[in-house]
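Encoded as C-alpha cells, the following chain is the form predicted alone, with no partner shown.
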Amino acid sequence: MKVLITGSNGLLGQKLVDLLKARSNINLIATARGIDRYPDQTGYLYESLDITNAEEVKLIVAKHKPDAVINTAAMTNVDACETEREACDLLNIQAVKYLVEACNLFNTHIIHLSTDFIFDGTHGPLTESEIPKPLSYYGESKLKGEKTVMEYSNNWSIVRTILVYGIVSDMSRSNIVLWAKNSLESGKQINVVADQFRTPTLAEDLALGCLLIAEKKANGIYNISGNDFMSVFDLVYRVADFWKLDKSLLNLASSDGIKQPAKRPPITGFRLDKAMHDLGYIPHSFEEGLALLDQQLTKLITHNS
C-alpha cells in the first residue's frame, strides 16, 4: 500500500512517518513545507510540498498515486486563527479541497484530521453523530474542511481528536504536557482551568488510529482519542504526580478568568465504541502515554549527551 502524509514535520506527522515506514507492506511518501526535519531519513520518499498551493498538489499526488493520503497538514494555534483568518482559511479549508479533487482523480483515499473544536462543548464525552456547533473561528474552519471532504470527496475518512502530547526529537511546538511538566520542573506558578473537560490523545495512539484506517479502508466519521477524561486542572495534576513534581505551584483558574482571543469549549471528549469495533483500536491509559513519554525523554537526552 502507497501511503502520503502531509505535514509530516509536525508531531502526528513524524509519529506517523515512525509508524509507517517500519511497515514492510507500506511504501510511504512523507510531505511537508521546506526540508525534511525527520531524524532519520531512510526507508521512505520526502517531497517538499505546500498544500495551499493547487498545482503542487495536483503534481505530487498524480506523481505517486497514492491508495491514501493521511492530511495532518493545518493550522491549529486556535487564538491566532481568530485573528488570522485569511491563513486559516487557506489552510484548513482551500487545501483541503486541493487535496481532495486530486485524490478524486485515482480514487484516492483521504483521512482527515479534525478536532473536537467544532463542538460548542455544552456537554461529553462524545460520539461521531454529535452535532457540531462551533465556538471560534479555528472550530468553524474545521468544519468547513470536514464538510468540503464530506461533499467533494469519493473516498473518504474524518478522523476527531483532542488534545494531542507526545515528543519528537525537533519539537517546533509544546503541547499541554510538556508544558507542564517544563513549567513545574523551573519552579513556575501555572494557572490551569478546572472547567474545560478532555480525552487528551497520545499522538502514538493517534497515528495508529490513523493507519487502522487506511489498512481496513474505514470509510466515515472516527472519533482517535485518548480514553481517559479529565478536566485540564486533573491532567496538569497527574503530570505533576507522574514526575513527582511540586503541585503547590498549580493555581486553580477558570475559562474566564484566563483571556485568550478564541472561546474553547468547556466540556467535550470522545466516545471510542465505534474506532474499537469497527478498527480495533486500543488507546494507551494517559499514565501508561506518560510512562512512553518518559522513556522517549531519557533516550533524547542520552542521545543528545
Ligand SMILES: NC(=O)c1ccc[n+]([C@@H]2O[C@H](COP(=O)([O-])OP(=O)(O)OC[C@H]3O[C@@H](n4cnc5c(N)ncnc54)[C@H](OP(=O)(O)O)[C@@H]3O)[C@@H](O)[C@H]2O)c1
The other form holds:
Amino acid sequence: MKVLITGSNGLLGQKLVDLLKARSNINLIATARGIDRYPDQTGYLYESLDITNAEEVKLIVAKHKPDAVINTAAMTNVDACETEREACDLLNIQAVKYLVEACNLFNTHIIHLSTDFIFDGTHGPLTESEIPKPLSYYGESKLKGEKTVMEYSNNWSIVRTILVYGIVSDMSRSNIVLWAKNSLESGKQINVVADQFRTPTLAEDLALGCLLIAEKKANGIYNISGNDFMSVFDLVYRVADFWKLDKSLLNLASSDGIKQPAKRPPITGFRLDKAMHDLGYIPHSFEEGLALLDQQLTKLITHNS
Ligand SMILES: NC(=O)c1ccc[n+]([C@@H]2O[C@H](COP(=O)([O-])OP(=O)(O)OC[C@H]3O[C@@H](n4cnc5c(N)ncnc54)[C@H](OP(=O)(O)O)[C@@H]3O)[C@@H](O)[C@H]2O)c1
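Please could you give me the other form, the form predicted together with the ligand, since above is the form predicted alone?
So here's everything in the complex, that chain up top.
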C-alpha cells in the first residue's frame, strides 16, 4: 500500500513516519513544507509540499497515485487562528479542498485530521454523532474542513482527536505534558485550569489509529484519542506524580481567569467504542503514555550528550 502524508514535520507527522517506514507492506511518501526535519531520512521518499499550493498538490498526488493520503498539516495554534483568519482559512479549509480534488482523480482514500474543538463543550465524553458547535475560529475552520471532505470526497475518513502529547527529536514543539514537566522541573509556579475536561491522546496511538483506518479502508468519522477522561488540572497533577515533581507549584485556575484570544470548550473527551469495534483500536492508558515518553526522553538525552 502506498501512503502519502502531509505535514510530516509536525508531531503526528513525525510519529507517522516512525510507524509507517517500519512497515514492510507500506510504501511511504512523506511531505512537508520546506526541508525534511525527520532525523533518519531512510526507508521512505520525501517531497517538499506546501498544501496551500493547488498545482503542487495536484502534481505530487498525480506523480505518486497513493492509495491513501493522511492530511496532518494544519494551522494548529488555536489563538493564532483567532487573529490570523485568512491564513487559517487557507490551510484548514481551502487546502483541504485541493487535497480532496487531487485524491478524487485517483480514487485515493483521504484521511483528514480534525479536533474536539468543533464542539461547544457542554458535556462529554462524546460519540461521533454529536452535533458540532465551535466556540473558536480554529474550531470553526476545522469543522468547515470536515464539511469540505464530506461534501467533495468520494473516499474519505475524518479522524477527530484531542490534546495530543508526545516527543519528537527536534523538540521544537511543546505540548501540555512537556510544558508541565519542564515548568515544574525548573521550579516555576503554574496556573492550571480545573474546569476543562479531556481524554488526552498519546501521539503514537493517534498514528496507529490513522494506520488502522488506512489498512482497513474504513470510511466515515472516527474518534481517536486516549480513553482516560480527566480535567487539565488532574492531567498536570498526574504528570507531577509520575516524575515526582513538586505539586505545590500547581495553582488551581479557572478558564475565566486565563486570558486567551480563543475560547476553549469546557468539557470534551471522546467515546472510542466505534474505533475499538471497527478498527481494534486500543489506546495506552495515560500513565503508560507517560512511561513511553520517559523512555524516549532518556534515549534522546543519552543520544545528545
Ligand atoms: N496537537 C493537538 O493537540 C491536536 C488536537 C486536536 C486535533 N489536532 C489535529 O491533528 C492534526 C495534526 O496535529 P499536530 O499536533 O501534528 O500539529 P503540528 O505539530 O502543529 O503539525 C502541523 C504541521 O503542519 C505543517 N504545515 C503548516 N502549513 C503547511 C503547509 N502550507 N503545507 C504543508 N504543511 C504545513 C506544519 O509545518 P511546520 O512544522 O513547517 O510549521 C506542521 O509540521 C492537525 O490537523 C490538528 O488540527 C491536533
